[in-house]
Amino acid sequence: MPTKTYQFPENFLWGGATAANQIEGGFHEGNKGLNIADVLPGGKGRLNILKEPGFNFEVNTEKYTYPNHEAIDFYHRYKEDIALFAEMGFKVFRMSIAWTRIFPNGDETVPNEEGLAFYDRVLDELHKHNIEPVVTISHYEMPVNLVKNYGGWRSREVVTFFERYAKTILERYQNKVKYWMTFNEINSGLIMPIMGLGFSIQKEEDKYTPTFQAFHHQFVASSLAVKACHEIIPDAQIGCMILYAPVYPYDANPENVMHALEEERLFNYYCADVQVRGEYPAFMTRYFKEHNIELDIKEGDLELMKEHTVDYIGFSYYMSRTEKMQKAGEEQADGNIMSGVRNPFLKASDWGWEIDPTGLRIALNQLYDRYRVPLFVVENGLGAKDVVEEDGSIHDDYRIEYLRDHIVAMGEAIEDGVDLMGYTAWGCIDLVSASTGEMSKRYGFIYVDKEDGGSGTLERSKKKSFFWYQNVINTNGKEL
């Protein structure tokens, strides 16, 4: 238990994280078309699908179950969900909006008017609670129709298509949400362009130009969006959303320090200077030079990009990464879709994530002494195997401790004079893992009775962990 009590700010925008493609299900349901998330199949398999080169975007029943399909049914039980959320004290819940709800095949020029309804009507239940949305209006569910036919982010048309997107719903929703980000996690399209830049890299290819094409295009969407939203809610606030890994030098060897800065620039900060500061950094022209990367930038691009940077940056923690120039016999780490050598000073997951709470107040420290943004972290949390016991409880004591230590984490940095908006706790109500595809890897405080193979009754409970959190949140992060 800490020893110290930490003063987060009296507005602290504390709640919980999720994606639509993660939790609604309902994937044929209310006209909705089929999403990149719909066409992944589940099982620790999924993993090298992301990376490796040659997915066809096809659904194969025979082969393959698809957990997203019916997820946790949140599409019928988010009354429910949102219930239950208040009861913790939720003063934010981050959802996204599924693309494909709103525009079927996403080259439409009339939305969906069903998956337009059904979202007033998850808003209006977040209000009735007193609980303020925090929407992500692009996170791993590009219609599958713009991966097919229009090649994804390479296309410079479905910067159109996104535009039309993002208005829509910042019209039609502008009266009901504060707090808006662009792309999730957008880096992560530099390790599994098929969730975040909408292809996969065929064998014969290059996959330089075509992965700093797409980025250039979200770029450029990014700020569309981003104009939108200020002229259409001017009182709004709208961020970007990395996923954030500290890389720290596997020793003092400059060889090895270098490299780790090298990393790092290219993951954490490339993708954020872009949005936050307007411009490319400098690093990226000898990135670009080295590795025959010739951008086509349209008249009007790079001024559109300077003048409509983001309001804050939202970003996920779950692991800090150390690097080592030569790799060789050394043991490897997992990670959240990335990887590095065993840092043998941290302990890990069950699915092998380093956890390093420390690095989280690196992090803030990092990005806060960068861009001089608010920061918000809109994800963090423990995928880790649950037990139910006979008398239907869960003691997920592994749970509380690894947030709690991050939450001090936190703390520290606020002293540290880091501006920190709010902390939302990943898959706040289980949900199916992005990464796996599996039901089994929970990170909720709201255990769902549902298991990787589908089975179960869908029926809610708490854990541990929940009145834990409840009481966090109800202290303002005095009792952790």
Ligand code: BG6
The other form holds:
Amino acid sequence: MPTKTYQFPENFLWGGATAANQIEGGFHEGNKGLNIADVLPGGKGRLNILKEPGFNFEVNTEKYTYPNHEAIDFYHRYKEDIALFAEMGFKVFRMSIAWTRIFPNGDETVPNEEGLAFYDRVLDELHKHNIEPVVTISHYEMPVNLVKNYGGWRSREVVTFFERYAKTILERYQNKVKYWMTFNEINSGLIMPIMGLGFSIQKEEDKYTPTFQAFHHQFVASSLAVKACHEIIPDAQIGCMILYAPVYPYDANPENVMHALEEERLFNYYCADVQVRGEYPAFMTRYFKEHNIELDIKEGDLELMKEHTVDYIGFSYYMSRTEKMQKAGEEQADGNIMSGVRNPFLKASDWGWEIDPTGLRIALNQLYDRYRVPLFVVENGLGAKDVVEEDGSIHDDYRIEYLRDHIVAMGEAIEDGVDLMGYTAWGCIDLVSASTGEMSKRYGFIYVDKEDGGSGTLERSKKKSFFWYQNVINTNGKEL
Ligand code: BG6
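Could you please show the structure of the form predicted together with the named molecule, as a counterpart to the form predicted alone just displayed?
Zooming out: every chain and molecule, the one shown earlier first.
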């Protein structure tokens, strides 16, 4: 239990976070097209597919299972789920819109009305319960047609398709959504181009130019979405979304300190600098040169990026990362797609993700010192195995402890002077894991009866953490 109480801002945005492909299911209902998550198999092997070259984006049901096809069936059960979020007192709910529900192939000129109508119903249901939606425009959900026939974000044409999609939803939901984000964890494309950039590299050594060209297209697309949002919904705020993990040097050896700094700049700051400051950071000039990267930057791109920067930084925080120049012989730490060496001061989750609440305070201070724009923790949580007792109860004290410690860290950061808008706990309802496709890696306050193999009734039940978080929100973080 914390020894002091924390003062969160009066309108602090407490809530939970999800992504369409990890909750909705109904993967071919309502004229939805196939997206990247639909072709990713379930199981721990998924992580290798995501990181290794040569994935073909085909469904092979003889060999694999596809957990995102049904997910947790939010597509049909959203009313029940939103009522549970409301019972916890959510002020906001972070969700994403599936691009393929609106433009099934991505390159159509006319949107799919059935898809638009579905999100109208979801957004109306949220408002009925006084929950403000926070919408990610693209959360690892690119149409497979754009991947196969255009090469994903490598193609400049995709910028036009994305702009059309973004404008369509900004216009349609202009009275219903006031918080937006462009690309989920945009920097994750550095490690997992499949989800983030919409293509699989063919060979490791050929990755540099396609990767950074794809990023450039996303930056242009993001600026176009920011511009459109400000024009269409002047009272809305639109943010970027980055995966942020502070990088610690393994020790005081200056070589390791410099190495950690380089890792931190590329992974944590390269994308955020462009989206928040509106320009490529100075350190990328050397990086581009050393890796023979020549970007095709069209006339007007840099001005557009400079003019249309984001209003806030949304970020996910699960862990810190510890880096050492020479890793040979060191024990590696698992992690949210990137891994460093084991930090001897930290414990790890069942999935090897190191648990570091102070790292969140550090992250908040680093980001605020650097950018001076409001911050929003839009993902944080503990993926763990839960046990259902005979009476149906679930005593997830480990999750409560994890969340409490991270909320304390936010309270401290607010005292440090950080402008923090809100907190949406990841996977507020159990959902399909992005990196492994597992159901057993549970994050939720709400349990969903579904196993890794796909069996289960899909019934929802409240974990102990449900009541704990309800009280946290009710007391605006005073009782943790
Ligand atoms: C973030 C993603 O990387 O981490 C989410 O934005 C994801 O989509 C979350 O689910 C947790 O990762 P995982 O692999 O445990 O689902």
